[in-house]
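Starting off, we have a lone chain in the form predicted alone, written out as structure tokens.
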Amino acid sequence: MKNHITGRTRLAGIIGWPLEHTLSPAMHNAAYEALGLDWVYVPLPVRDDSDLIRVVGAVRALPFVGFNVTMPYKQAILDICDEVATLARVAGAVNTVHREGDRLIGYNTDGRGLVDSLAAEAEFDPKDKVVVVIGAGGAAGAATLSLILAKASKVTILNRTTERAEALVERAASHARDTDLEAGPFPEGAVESIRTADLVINATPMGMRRSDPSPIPKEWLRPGQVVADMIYSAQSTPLVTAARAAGATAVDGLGMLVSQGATALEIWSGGTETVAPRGVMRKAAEDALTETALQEVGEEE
């Protein structure tokens, strides 16, 4: 983090609960001083709704060029928006809010995040590829949005609740032009469709913590797929675990969320021709996943 902070110093930073772990400051300020922004992130530590209307408030009194929001408030940030983008309002969930003047923007820049970090770590492009994406909040609706961007043939959406996966194919539908949905149960019959993806997203929170199996068995998966997990860990999650031991190409959620982070940054720019600097961004959000995970070992010591 920079340290020389003056009071022309412009703020960003990330509304969750819990933020113990966040990596977002540490990359976030790594690419503020590398692009010389008079700029600092800091995370702020929400514990209800209530304290997000009061801090959201806040924000929209003191000199924030935007922020992020993680979870449990993806979804409820979009009542307290202003405005929000078609993207985000479909995927039913903002990760960014940008302001302009004394108005919020919220956007979704994690499917964005999902498709750049698809490319860069597995050199995969989803055109006319068939997806699988398990899970049916708000990071499965912004990667449906995102596939569907992308021209994918078929993404089909399982849950546990499939009335979920239908609500959300049904908001994507009018979106989905050259790309067939289906919402269907999980994990009840889902082998199939799994097994003959060309792609399966893990949008759920299974893997967060270290007790947590692979949420897909590795009988399920083969080699030449693609497994994307959204969850990120020092070490490899249960399922980038299972997808590499079932022959299959594996990434997990760090790329994406450098990514997302770096579209966060180019929106608060106002639409300049920055940059964002992945590559400093993703060394620093290593650097304090590294760190993050020494703690815990310390901890548990």
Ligand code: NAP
The other form holds:
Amino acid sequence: MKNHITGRTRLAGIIGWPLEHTLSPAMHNAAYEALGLDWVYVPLPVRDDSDLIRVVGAVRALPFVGFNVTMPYKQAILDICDEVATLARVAGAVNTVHREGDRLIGYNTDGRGLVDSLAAEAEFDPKDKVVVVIGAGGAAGAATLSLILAKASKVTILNRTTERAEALVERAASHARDTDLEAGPFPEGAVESIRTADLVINATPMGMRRSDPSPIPKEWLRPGQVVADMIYSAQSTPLVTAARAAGATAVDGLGMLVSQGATALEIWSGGTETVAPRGVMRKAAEDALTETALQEVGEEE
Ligand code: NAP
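Next up, the form predicted in complex with the ligand. The previous block was the form predicted alone.
Full assembly next; the chain just shown is listed first.
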């Protein structure tokens, strides 16, 4: 943890609400320390949309290199940025903002985080693969765009509100030359596309509470499949437990979190050759997650 703030220290941070359990400050500050960067990463809890505008105004006036954005502002920030990268615009969400002079440029590094974590943790390359994404929010949008870039052969987006899945397919369609896109409801009629997919992704909050059932029943999954849960927890998530019981390879969202943060750091470095220390970031995130879980047990007692 950085304990030597100077008059030249640059700022980074995360805007969201609530932020009590965010792992990003621990992960980023460990990386800046390892890289010898005179930066510090702080939580920026923002209560509502009008505070969001004020806080972003303050960020423009302060020596920020950039900031992350998390729930519930990943959509609202789109209209506040001066420019938004195409991937983030089509995904419908920004999670990383880079400050270039007076301008704020919005990116989405979540999809890249997902694809990188699948390569690192499951040796999975989406090229020519059939994928099912559950959910149609910002994270599902980012995943879909990254799967298109990775040349998946088919991506089926299944969502509780089918119209949102259809709207995502419509936005992404003109970018999908090598990838067939399809939308459908969830969970009704989802079993066949889930069972036949090479990769199944949970991009919903289902499974966040320890008492939640798996968003996908074990019986719908099979050996040989890869299952990615964007949720993470100090224990196994309900979906990861179900997938492993079915003989599938499962990864949770911690690797995605680390990789999206690493890509954000590299963007803020502004095209220098800086490579984020992913191992250091992973260790810091794991330690912070364990600490948060212990605090929660303490609070429950
Ligand atoms: P979002 O924009 O709010 O979208 C949430 C999606 O989940 C929507 O499609 C919603 O369906 C669906 N959903 C919510 N509750 C549901 C339920 N009870 N049953 C069925 N569907 C439900 O959220 P997001 O930003 O995309 O994030 C989705 C999840 O991914 C969050 O839990 C977030 O923490 C996680 N995430 C993780 C990482 C990481 O680095 N590991 C990064 C980004 C996001 P409707 O359209 O019907 O409302």
